[in-house]
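Only one chain comes next, encoded as C-alpha cells, the form predicted alone.
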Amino acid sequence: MSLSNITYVIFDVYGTVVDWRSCVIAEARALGERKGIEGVDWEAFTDAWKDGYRPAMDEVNAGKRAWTTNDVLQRQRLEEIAGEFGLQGLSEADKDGLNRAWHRLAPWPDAIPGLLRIKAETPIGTFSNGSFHLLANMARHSGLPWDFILSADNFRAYKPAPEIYLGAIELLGGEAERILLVAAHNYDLMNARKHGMKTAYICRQTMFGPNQDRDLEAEDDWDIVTDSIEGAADALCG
C-alpha cells in the first residue's frame, strides 16, 4: 500500500500507540508505596479499572448517561473500585492525581520512530476515545508528534458510534477512502472500513496483559497487517 492516495493517517491511541497497562500499573504501585499501602494486586486493580471503561462509554452512546468525557468516566470507575482494592484511605487529591496517570501514558518503543516516518510523508493525528485534554497532555508528556487531535470530545460520542467515524471523515475533507486508520483493535478497523476508510492493523498481543483474549491477530484482510508502527511505516513509506 502506498501513501500516494492517502491524505491523512489517524491512529487509535490506547494500546496501539501507548502501553497504557504497564504505565498505569507503575503509577498506581508508586502511589501505593508513597502512601504505605500494602498487599494490593496492582495488575488486577488496573485491569478492573480498565474493565469499566467500555460499559461506561456504551451507556453514554445509548443515552443512558449524559455526555461526559472519559476523564470523568475513569474517575467515577476509580471511585467504584477503590474500596474493593483497599484504597479507602486515598484522599480526593490522591485519586485525582492517580486518574491523571492516563494523561501520562508512554508509547511503545516502535511508536515514535514509526510516527515520525509517516508524518514526514502525510499529516498524522489521533482518533481516540480519550478526551481532547488528555490527548494533548499525553502528547506533551510523551513527545507524540501529532499534527492534529481528534477525540470523542469533538463528536460527543465514543467509538464505535457512527458519529465519530463520520465526523472524522467530514473534518478531514470528506473523502473516506483517502483516510487510513491505524489501530490494534479489530472492531475499530471494522467500523472504519464500514464507513469507507483504509485500514492498518497493529498486532499488540500484550496490550491487555498476559491473559489477553482478544485482538491477538488480524480478523479480516486489512489493508496493512503488521506488528508495529514501524512496520506500518515500512508498508506506507518503503
Contents of the next structure:
There are 2 protein chains.
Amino acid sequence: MSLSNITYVIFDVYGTVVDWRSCVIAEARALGERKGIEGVDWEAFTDAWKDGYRPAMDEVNAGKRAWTTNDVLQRQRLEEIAGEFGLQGLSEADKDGLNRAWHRLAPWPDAIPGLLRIKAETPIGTFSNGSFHLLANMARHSGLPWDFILSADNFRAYKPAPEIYLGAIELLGGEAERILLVAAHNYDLMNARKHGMKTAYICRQTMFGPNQDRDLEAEDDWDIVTDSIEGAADALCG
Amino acid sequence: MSLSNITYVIFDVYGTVVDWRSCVIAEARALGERKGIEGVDWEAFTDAWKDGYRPAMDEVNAGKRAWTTNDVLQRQRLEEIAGEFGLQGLSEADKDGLNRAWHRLAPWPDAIPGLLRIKAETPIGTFSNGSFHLLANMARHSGLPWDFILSADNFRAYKPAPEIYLGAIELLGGEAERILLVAAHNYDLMNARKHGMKTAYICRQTMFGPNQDRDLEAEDDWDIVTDSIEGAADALCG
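Let's compare: the form predicted alone is above, so bring in the form predicted together with another copy of the chain.
Now the full complex is given, and it begins with the chain already shown.
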C-alpha cells in the first residue's frame, strides 16, 4: 500500500515505538543502586508492574471504577508491588520519580528515522493507552516528532474499547479507511480493522522480554507486515 | 515571566496565529472569479460568515443543539448566507471547497518564527474552537509546528465553556499555573485566568478587519502583553 489514500498515520507507542521494558528495568535498577537496595529481580519487578495495567484498564472499561488516567494506575500498581519485590525504604518522592520513568521511554533504533520519513508525507500521531501528559513528556524527552497526540485520556476509555477507536476516527475527519494504525500488538490492529482503519504490523519479538509468548508474528493479513518503523516507511513511502 | 515554571504553552489560533480574514476573503474572491460571479462584497460576505460562528457555538454550549464540530457549523452557515450575498451557481463541491479555506489559513508573519523559538524550550499546542481535523490540516498546509492539538472537539464544548479550559488542564497534567495561554482575545484570557492558567495577550488590531471594534488592547494585567508571537518569544525565551 502507499500513502496516497491515507490522511493520518497513528502509532501505538509502548512496544511499537519505544522499548518500555529495557528503559524501566534500567531506571528501577539505577534507583535501587542509589538507595542501596539489593537482591531485587528488576526484570521480574518490571514485568509485574506492567502486568498490572491490563486488569486495571479493564476495570475502568467495564465501569467498575471511575475514569482513571494511566499515570495514576501505574503509580497505584507500584505501591501494591514494591514491598513484594523487596523495594524497601523508598520515599514518596522516590516512587513518584520511578513512576515518571514511563515518561522517559526511549525509542527503538528504527523508530525516529522511520517516523521522520512518514511525517515528511503525512501527519503522524500517537494512539496510546498512555496518558496525554506522559505522551507529551515522552515526545519531548525522546525526540518523537508527533504532529498530534491521541491518548486514552481523550476518550476516557482504554483500548480495546470501541470508544477510543471510534473517537479517534471522528476527530481525524471521520473516514476510517484513510487512517493507518501502526502497532506491534495484533489485538490492537484487529480492533482498528473492525472499525475500518488500515493496519500495519511491526513485529517486535522481544518487547515483552526474552520469554515473550505473544505477538511473535502477524496473526492476520494486515495491510503491512514488517519488523520496524523503517520497514513501515519503506512500504509507505516507496 | 520566563518559561522556567511553564510546562506547556498553548495558543488560540484564529486571529492569534493565523490571519483568517484575509485568507478567506482571498479564497472566496478567487472562487468567484473562477465561477464568473460578480458584484459580491467579499469582505462583507467573509465577515458575515465568521459572525455566524458565535451564535452557533453558543447554541451548542447551551445544549440547544447536539455537539456539532466547527467544520459542520461553518458549512451550514455558508449555505445560509451564500444566496444573501449573491454567491449564485455554486455546486456542492464548490461550497465544500470554499469551506475548506478554513483548513488553509496562513500564519501572521511573526507566528512561525515565534512558535519555533518557544517550541525549542517548551511543548506547544493549539487550544482552539476549530475542529481537530481542520487544525491538523492547517498545521500541515501552513507549517505550524505544533507538538499537539487541542480542539473544542476534544471536549465537545466551545470556548468560553468551562469544560474546555478544565479539560485541557486535566490533559496537560493538572497544574493550571504551569500552562500559558497565548491569545489575541481578552475573553479567552479572562477565562484561562479564571481557571488558573497564565496568560499572554497578543494585540492584533486588524484581525477582524479595518473596522475592528474589540480586542484593540489588553483589558487586564495579563502576564505578558505584546503584539506578536515573536514578542511572546522575546518575553519567554529572553
